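Given as structure tokens, the chain that follows is alone and in the form predicted on its own.
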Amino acid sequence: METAKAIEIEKKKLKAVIFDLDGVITDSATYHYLAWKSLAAELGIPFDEQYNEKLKGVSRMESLELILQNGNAASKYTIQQKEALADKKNNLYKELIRQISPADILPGIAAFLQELKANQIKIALASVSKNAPFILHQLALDTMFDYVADAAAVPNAKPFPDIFLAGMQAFGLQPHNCIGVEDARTGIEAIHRAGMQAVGVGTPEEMEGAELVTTTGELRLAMVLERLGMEL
């Protein structure tokens, strides 16, 4: 009986928060859109903000495949040519994100990270972006994160749970002691498939299924604990 009670208490404790990057920490998604739009225009493929929504939380090569499919050009290029196109987009993106600064941290995020640090809660980044470490450096947030998942080493992109599991496993924790913060449906699904509760940053329609739906500006540790039924 005492063992069961100890397990129940353990299940309620929050020990790590695992964040997505784009749309959660900063809005670098705008730069992805501009880079993809430039490449699509060069290839003569239609691409707008509405279609760009399909790319949220999706890896670079998968994003390229979606764009090529939209232009009925998926079989037009070899694997090597596709890799070159993806590299071209990434080089443009890297040029664009050089202008990112701490002023681009989304409202409430810096304060929330400080709250987590003050309460000895581990912080991880689960982003499919291979440029995540550079962006964190530009935001002057690199020292705030205890672990940054290596997107290149993760076998399967979201909605598979791999990248969230990598963060959890880096701390030697169990799913019931971790939560994920996302702004995309694929990310929410990945968090749930990892066995964690999800905080969705966005509208209720976009974040359907998340245990807590809020905005970055409203993120507070006390609210998260209360709404998710957890404690320190």
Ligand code: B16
Given for the second form:
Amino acid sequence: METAKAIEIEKKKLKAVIFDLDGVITDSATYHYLAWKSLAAELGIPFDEQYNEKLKGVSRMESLELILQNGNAASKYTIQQKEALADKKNNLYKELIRQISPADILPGIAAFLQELKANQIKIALASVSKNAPFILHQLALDTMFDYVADAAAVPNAKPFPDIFLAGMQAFGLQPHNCIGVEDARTGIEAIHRAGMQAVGVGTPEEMEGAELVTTTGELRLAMVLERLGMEL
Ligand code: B16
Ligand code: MG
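Can I get the form predicted in complex with this ligand as well, since the one above is the form predicted on its own?
Now the full complex is given, and it begins with the chain already shown.
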């Protein structure tokens, strides 16, 4: 009986927090939007902020497909042409994100990361963005992360669990000792498929299914532990 209780307590220890980047650590979505908008305008395809919402947490090539579909242009280009279009967008995006600075860290995130570090909880990044290491550098957060998943090396993008599992495996942990923090539906699904509890940053409608729905400004270790039924 006592052994069973001890196992249950062990199962709920929080040992790692695995973060999405865009929309959680910083709002790089604005720059993705501006870069895609420029490309869409060049191609004569309608594109607005509402449509941009569909691209949250979606990989670069899949985002391009969605934009082309919106203009009934998906079959107009060869794979090679699509790769060139995606490169064009990425070059513009890379220019834009050079202006990101530590002032662009979303409210509450720096304090939450400090709390995790102070309590020896591992910190990982599970962003599908191939520009994530550069953005972390611009935010002066690169030394805060114990592991940054390589988006290029992960076979299946979100909503597959691969990128969250990569973070977990890097620390040799089990899913019940890890949680994921996300701002996109596909990301919440990926966290759940990885067997972890999900913290959703956004509105209850957008973050439906997450075990805890909050804002970055409200993220505090004690609150997260209590709401997720975990402990240090
Ligand atoms: P890149 P996340 C995602 O970042 C963005 O939300 C999504 O809009 C973007 O297309 C994707 O990264 C790929 O980014 O073109 O820089 O490789 O939310 O997973 O941090
Ligand atoms: Mg995101």
